[in-house]
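Next up: just one chain, as structure tokens, the form predicted alone.
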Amino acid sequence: MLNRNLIGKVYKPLTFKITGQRLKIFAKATGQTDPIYFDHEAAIMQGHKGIMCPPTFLIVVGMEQKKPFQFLEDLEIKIERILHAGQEFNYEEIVYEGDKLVMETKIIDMYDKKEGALQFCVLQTKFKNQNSIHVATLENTIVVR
């Protein structure tokens, strides 16, 4: 059973720069065609100020952490017992090379489903830029089986 006093745990917060060369990787390995994911000069010529973060490539940040899944231990959950079910991101600011981000998470919610057998942990990761304006929120729902 998920520990429902842990809503509300706030993680350590995580500073993170943003490099044009990680985005690069990112956007090639993602399959993004559009050159403002990749090319500085073409990002520049279509109006933004550097090379634009793919969609998804907050989730690398999280990554970063000495301990990424420090709330699974938090939890008392085996990782071989989780299962991804559902990610969602919204941006209010454009990301860009050379951002200098702060993220911070904190357990929203958790729930059950199938009478139990089914336990939900939602995580919410929000990001401030070097001039702690907030430009996105990633939800993160795990299940527990």
Contents of the next structure:
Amino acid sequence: MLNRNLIGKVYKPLTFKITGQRLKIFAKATGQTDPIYFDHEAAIMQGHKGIMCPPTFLIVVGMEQKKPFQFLEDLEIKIERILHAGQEFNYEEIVYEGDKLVMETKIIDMYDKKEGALQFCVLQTKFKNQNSIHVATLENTIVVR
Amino acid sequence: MNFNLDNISVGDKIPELLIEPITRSALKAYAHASGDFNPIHIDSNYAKKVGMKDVFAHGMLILAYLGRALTNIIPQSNLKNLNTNFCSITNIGDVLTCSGSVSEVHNYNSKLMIVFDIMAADETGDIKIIGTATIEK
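Previous: the form predicted alone; requested now: the form predicted in complex with the partner chain:
Complete assembly follows, chain above in first position.
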């Protein structure tokens, strides 16, 4: 049984600057063919302020923490026991290269299925940009097998 | 190519996106690109030790492919929500296809909202990711 007392736990905010270089590496690794995701000039030509962050890129920011899996330590769960069960993104504003994001993650829910055989934990992460504008909210559900 | 969002009906399909067979090097590349170095995706010995057949793909890599299938035809600024479940793991050599079709079209606060059912499945039809994408026009 996961420690449900941890519901509501908020992790220290992390600031992360989105670089064009990082976006280019991400675009290459995900087979991206649209140049607005890896070519600065092409993005500008199409009216954007720079290379655009693709829809799933914000997950990367969470991995920049010193211990991205700290919540697993808190839950006393070994990493090999978890799988990514679900992922939701709510988008408010497009994020571009050069933006500086602040992310804050919170454990918002835990529940179980199959009489406790599968346990779930939901983390919510909110992202603001350098102008304190809320740009996106992510909800990541992991299952402990 | 852009999908015509002004003239859209329930059942309309987005063009399918066929993904190259998943390779170990693709998983290594995604680990470096994403910072997700969970060894279960990159170290075969480790994966076997913890009871898996071999390494398997990051769910988020497959979701990135599904995102591409959407942004190939819809400007990303119209994408408001992506909500997906990971149903089964993607193994080395799997050949995935990303697909989607319109499941709902309605007006909300004088804006047109279009919901797509989206999925990524392998060549045997095994569904890896299923979910919805909500577009605002």
